[in-house]
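A lone chain, given as structure tokens: the form predicted on its own.
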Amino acid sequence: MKRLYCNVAAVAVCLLTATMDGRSQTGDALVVKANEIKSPIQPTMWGIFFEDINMGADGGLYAELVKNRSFEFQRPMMGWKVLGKPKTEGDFLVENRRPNPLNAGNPRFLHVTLHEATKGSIGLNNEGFKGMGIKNGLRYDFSISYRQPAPNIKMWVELVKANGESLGSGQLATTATGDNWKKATVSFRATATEPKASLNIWFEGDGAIDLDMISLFPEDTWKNRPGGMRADMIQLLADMKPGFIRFPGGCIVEGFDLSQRYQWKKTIGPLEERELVINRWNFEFAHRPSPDYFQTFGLGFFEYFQLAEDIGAEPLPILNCGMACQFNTAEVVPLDQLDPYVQDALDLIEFANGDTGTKWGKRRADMGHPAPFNLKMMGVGNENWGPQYLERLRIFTKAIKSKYPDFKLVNSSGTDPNGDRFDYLNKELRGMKADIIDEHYYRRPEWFLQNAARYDNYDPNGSKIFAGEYAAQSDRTVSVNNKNNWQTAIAEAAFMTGMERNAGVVVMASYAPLFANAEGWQWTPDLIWVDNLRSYGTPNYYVQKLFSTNKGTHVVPVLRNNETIAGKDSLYASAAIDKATNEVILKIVNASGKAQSHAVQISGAKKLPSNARLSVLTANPADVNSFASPTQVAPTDTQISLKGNQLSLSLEPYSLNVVRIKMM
């Protein structure tokens, strides 16, 4: 039976072609001019955008399993419940150390009073982030900060299934006494796999004890770092070989108001000194409330830089420019009070790059990284707009360029790829000779197909472009019905050929958002979906991965009838050579529901082998990946034959095709 590919917008075409053999006659040859270099492709061309949305950090990438570990949420006992019945009101009491400046970032702790408690009679339970994902045989490392006047109390910890069955346990040695906080640890192995486990802490004894920073981590973190990140999620990123990682957002940077803005200096240093703040996605969407969504900053700026280094990506931090989210409060700091914000930017460069003799370089070294992170660029503001943004941007630019003249700055062009707001910013930023302009587009798939030639007429000698946030929306922007289906992914692939073709203009691009928890998302679509135990890449992920791992070093022309291939007959194409491997790399998208065959000629190459590698990504437009079928839409690799400098390429309906040919 012939396989048919139909989407809603092309039902009539599909009905017509269903009676045909589904394959067009050999079309006009596609000519790749391998010896005509158009522009270099930056190593940063394809990257990733991280924001703590959809439980991307706490409950996601950051592998901590205990929710509200230091009782700093707005409701201090959120995530916790008392097991058993306290004898006296106030036996479990949250206390606050403020205004003690030594504990400014972590003022609360839990004061527990026990009255001849026996094991199993009274304790605490933590529910985790939508439960705790526990793996059979894996070691789990528990730690707690405590202080007590006398060594009269014992503690046991255990993981339990949703039905209460034990999954493993251990006893804590809490014998130290006095006014100073001590740390107790215990490790144990899980006896079964459970996606919805929780943690119990049981008490025995008589007296009082203070508790803080209650933590549980799996042993299998990325690079086995204690207190680190979830390895499966990082591996999906590493497999993409991204050129950069943008962090920490996104709207997180701005905050609902300036009091909730992201402040990088509060995210470094000892964990117990990092000051928790509410996550703006806690309350942003009334249809997707998340009242337990906060930022603990266990994943902070040091960890972001370390992650970038681990996966071979350039770090791209985005800093607040003295403006809160203009969709929310539109609050701004007065210009005469902007200096601390500017100083934060200068200090961040020193933190990343300064030698150990500098204040902030020493802070980095004290955290375990004496060598610099070699930061080369930074974003000033996120999705900010209007003259109030430009006047603040000018102040930042002058200060940073005066001290670091070769440092590159990314500037916002607002929220949309067109309209009065975009036109105003685009004109003004180019007049300022902005290094890189950040363009965002969340649009229907049709927009991406129609705009594949968007950058063909941009000035290659002007400001460069960062496609900082984009994703095709199967329904509409901010709709809960958006799907990561193949229709959206192939539209993005078509658009990406236009970005690659114009790599002299577009120097960076990243899909957004990156991660989403299946039970805790605020925004969809998203590149990678996770639950407590599993993760998978969407069709969009595999498009990004194919482009990033087949990037090449220089753009060369690929033409049909001496014209750019950008939509005629639903074909989209770009080509590159990789000077490091001496290969020609051709990307072709067939966005139609009809298979096509084309001859491909490689001109300008002295000698070619008898075969080439072909990677194909194809599916029905409505197809998606899932936890049950994580690779339903995934590329397949085959070899194809060449005759001289020509090959015959069969393009499946709705397909992305990547050809790599070694030049001899």
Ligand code: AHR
Given for the second form:
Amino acid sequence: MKRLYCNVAAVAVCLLTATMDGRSQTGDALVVKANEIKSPIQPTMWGIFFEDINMGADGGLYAELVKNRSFEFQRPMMGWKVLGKPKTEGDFLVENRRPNPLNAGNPRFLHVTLHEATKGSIGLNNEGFKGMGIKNGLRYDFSISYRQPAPNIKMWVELVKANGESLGSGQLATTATGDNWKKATVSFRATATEPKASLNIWFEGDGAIDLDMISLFPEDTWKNRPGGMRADMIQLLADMKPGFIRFPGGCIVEGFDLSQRYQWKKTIGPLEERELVINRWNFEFAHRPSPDYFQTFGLGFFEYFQLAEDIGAEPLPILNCGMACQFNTAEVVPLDQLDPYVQDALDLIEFANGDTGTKWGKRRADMGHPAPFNLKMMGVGNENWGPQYLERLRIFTKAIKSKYPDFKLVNSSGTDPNGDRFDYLNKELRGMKADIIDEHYYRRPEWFLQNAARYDNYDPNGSKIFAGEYAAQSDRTVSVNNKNNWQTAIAEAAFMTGMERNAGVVVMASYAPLFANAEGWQWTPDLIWVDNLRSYGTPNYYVQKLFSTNKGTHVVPVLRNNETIAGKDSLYASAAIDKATNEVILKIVNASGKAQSHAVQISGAKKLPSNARLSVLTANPADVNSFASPTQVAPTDTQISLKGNQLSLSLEPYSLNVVRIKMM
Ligand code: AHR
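For the form predicted together with the ligand instead of the form predicted on its own, what are the coordinates?
Full complex below, order starting with the chain above.
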């Protein structure tokens, strides 16, 4: 698409054009009142929503390459294959020691019996999550827990292509004997790049050996942490400079039933003690079955807090409120048995913030982080509704606020931004003086355009709003045909100008869901798409990033004919100043298919420079990004000219325009 803007030399012509072509008369000028502060913009304003959906954690952000590493999937050998022919029945036997409470988190292991096996004759293969993405020259770190009565067995590991070609291998030293589990490790470098590799483990010798916690990680994890996260995916998040990170969901918080709810205490400490749970997205959609989707919790609450700290985002955990997903079983905990749930919330605050002399503060310190994580807020419930929610919420609120009066609580307003359930909760929560109400909207792009003024009439003195999950749906919610196209992204941008204009009310917002594996997704659209080796941001990602990295600190008015700009002539705008950098930041969306030229006046600024920065994001409505063209829809930056306090903007059809002007 041809870009139209006024460079320094052409500014006079542009201004002239703007008045001569009849598209932006003087009366139509956009006026930014840089010295009329309306409200602060919270540093948390634009954040991210993380849920283990679409292989977001296991097989995604969590860089473990071995699927079903401890044989705890419902089908214990899922992902594994025996190589060669076992001599007798039961040579590869899954044993379960569940009665032993010491192994409650990891009851199963594999008991292997070998009969004079020669190298290459018998072994195990792990297929990985949709294969394993392997990079040439990179080091791979393999580890395994084992125990054996005698040191009679040798083991080799190798990465292979689908045709069996080796991509690198190493031999394990498994010499320890006795009843106690030992860990063996070996590292080796890959000799080629391969998106669909798998792992072989070969045995040699005679006798028996028990195996568990079989693991393979690449060396290039985020911050090179052993057993860490995929760096390319986190980098995309860090680049957004998010104000907060909401975790761990989403419906995953609620669980299909209460037994499958997210319990943060089961996600910290030694990996082998983190009890696996089936992922509720494993079976949620009959049209997107994901039978191999489980939560190992290698990415658990400690790692979430650490991630938040790494990327400079405020942590926002959402906890189960004693209710399972109301679309599924709708199980509730009797009110007189809610205590453990409430205690989990109180303990989480202590885990995050308590000093190292406290029980949970010590657990945090033992995991390597003696300093507090400085947790300031928490959500009670996700998408819960009805009086049953309020009954439970009241109990949580009383307990948390009486111990931590300044702690902020996010309350659910259900699944939809309107309707009886929303109206009921909205009224009741405001009556309860809720700190922050979590609104969710998965709607068509038109809804976003039509509702850009949604928050203009919200009470600025009432409960604050967290737009905790939103995304424009090019087809309809949960349709497999939804696309992350520019039509959806620009509608979100238009809506976001309305959120920013009302930053006194809306204190946080996050697009949802965040990640999707191109081969393993359940829900679309999603902000970032990945495969085993690659990741790219959608047009929606670049909208989020433009807003987040051009946030400003205070809202100021931008008016046209003295009115807010929220849809007339398909224009949407918001403005802010950044007190830290002394800049005016203007965001304008032209959601129409026609170019528009507009004069912009900046009033209330002492002196302005002759140049400003313009970032433009524009495309055709159907355009998308892809692995092949990851930045087909991405912003371009340029300089534009100012004359005094005026500039002329030529807004391309279907464009988001962000202008930054330094005040001198
Ligand atoms: O983002 C996907 C799902 O949509 C979330 O888990 C849930 O909260 C919402 O319904």
